[in-house]
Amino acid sequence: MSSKYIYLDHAAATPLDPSVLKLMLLFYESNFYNPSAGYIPAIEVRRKIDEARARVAFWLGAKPPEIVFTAGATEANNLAINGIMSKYPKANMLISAIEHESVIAPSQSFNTRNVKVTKDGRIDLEDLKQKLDEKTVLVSVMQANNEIGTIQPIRQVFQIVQTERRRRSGQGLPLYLHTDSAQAANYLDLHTSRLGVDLMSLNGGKIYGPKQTGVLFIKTGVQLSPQIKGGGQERGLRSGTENVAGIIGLAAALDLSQSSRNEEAERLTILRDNFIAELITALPDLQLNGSLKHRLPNNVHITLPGADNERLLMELDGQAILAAAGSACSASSDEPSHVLKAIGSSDEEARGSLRLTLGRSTTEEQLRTVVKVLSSLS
């Protein structure tokens, strides 16, 4: 990444790791073959896809056939929701009130209810219990929030779902648990059995891999209706010639992220906490949004009372500091963040909020510069 900028928008996009790019280039140049072809070079490309699928499955504690490659987490979320709910049109689904737009939008085509969250953005487990009924077939709760960084108690959500399954005693509708782990994959355990999830979405562009690559984990026995039909690739759930270079790159990026996640999480947690402390010292009126205890190591989401985040972002940009007001996927909307509204922020507070997300290139010196600049602008 260019040293010209202080980049604090890693929740929106991460730079492609150089080693991942080097590996991907082979599949744009010499190994460009269609993996469905029958000749030896194409069969070798198919074998490389199988190896990539096995590596992804390893980190998810899954079987290779349970991994379906997609063009990002948005497609994975859509496949999970539409794939389940279209089979049960008279059923309902539950989502947390702070889900990503790629969960909210497809869920609006079905009978969907929002589950409340607490002031720090954690799902209200009692509200989940109350809203879960015999007609619920899908619960979708993100593993970690893309705006405020709050980490959800997915295992506890699973236990509630499992209690309802036992109550049904195998009778009536199935009940599945989906989690969007796009923001979690750099720092959290993705083992699907430990989490208790039936479906999990991942995004290569958030883990120093290629954009427009993703994964949907589908537990054995879960039946989905295909959303893209054609040649039958990806178990018939996602037809179309495979994005070979992207698949190889995603698997390599996930390998790097998951194998180093503990060390990187520890490094960033120290940077994050020192950054928060310096911000609070320099800006005493500042409000920290989200959970401090249950928070992604790289996330700092703040509200500066009375500030206008559009103006702040423009002025930060002028100082070569790249940040965000919230989700990049909804940056063009004039509406206050639904995540901040869900945790009780007013419209004015939402419009004075900034999301600063750290990454592999972030240094202590950079963060000190950001504190000085924000202090001068406020």
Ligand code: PLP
Contents of the next structure:
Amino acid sequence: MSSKYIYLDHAAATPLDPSVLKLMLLFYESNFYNPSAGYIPAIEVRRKIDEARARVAFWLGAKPPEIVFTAGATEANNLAINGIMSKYPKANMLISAIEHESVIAPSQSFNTRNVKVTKDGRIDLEDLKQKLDEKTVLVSVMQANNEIGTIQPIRQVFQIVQTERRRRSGQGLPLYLHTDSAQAANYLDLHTSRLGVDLMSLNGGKIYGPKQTGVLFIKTGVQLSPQIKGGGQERGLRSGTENVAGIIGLAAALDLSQSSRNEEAERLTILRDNFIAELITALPDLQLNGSLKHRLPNNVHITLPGADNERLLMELDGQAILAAAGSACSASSDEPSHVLKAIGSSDEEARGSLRLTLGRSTTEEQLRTVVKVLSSLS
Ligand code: PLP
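Having displayed the form predicted alone, please output the structure of the form predicted together with this ligand.
Now the full complex is given, and it begins with the chain already shown.
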């Protein structure tokens, strides 16, 4: 990426790591074979996919057959929700009020209840307990939010799910817990049994890997219907010739992110907290949205009362600072973000909000420049 920009939109996209690109190129050039073919070079490509699957499984504390490669987290979320809920037409599902659109949209085809979040964007566990009933088959709560960066207490959600499972004592409907970890994978533990999840969605485009690559972890025993049918690849759960370079790239990117996640989280937490403190000094009216304690190390989401974020973003753009008002997926919509509404922001507050997301290339000096520019604009 050109260094002429100060890039603060890592929640929307991360640049491809050069070592990941190098690995991927081999599978577009000399190792282009279809992994389902029977000759030796194709079998070698199949073996590379198996290795990639094993690496992803390792970080998720999973078995390789529990990993299904998809074209991104949107597809993984759709497969989880449609795949499970279409099997139980009379059941219901619960989602948090601040899920990504790729969870909300498929959930609307089913009987879905929204679980409230608190003012700082954490799921309201009491509301979850109240809304969970004997007809609930799926609970979907993201591991970390893409707008305000809130980290959700997935383990506590799991405990509530477990209590309901015990109450059912093996009778009646199954109950599954899904988490969308697209924003979490750079910084948080993805070990699925420590979290207690049955399904987890990931993508490559947020972890310095290729876009349109993703994973759905499906715990052994979870039954779901495939949504893309055809040649039976991915154990029949996601047909289509494998995106070999993408799969290799995703696994390599996940390896890099997860193996350096503690150091990178520590570095970014310091940068983020200094940045927030300097912003508050320069702009005393500023409000920080979301939780300070349970927050992704790279997320700063602020409201500048009375400001117009579209104008601010244009002016920032003019000074080579790239940021966002909210989620990139809903950037084209004029509606205030459902996430900000759920935490109680007014339309006016939502209009004055900015999301600045840090990443590997972010430096203290860049953030100092942003503080200067923002205080001159406000
Ligand atoms: N879930 C979350 C939390 C996200 O932030 C995103 C991307 O913005 C997605 C899902 C969708 O991922 P993809 O673009 O890979 O389909």
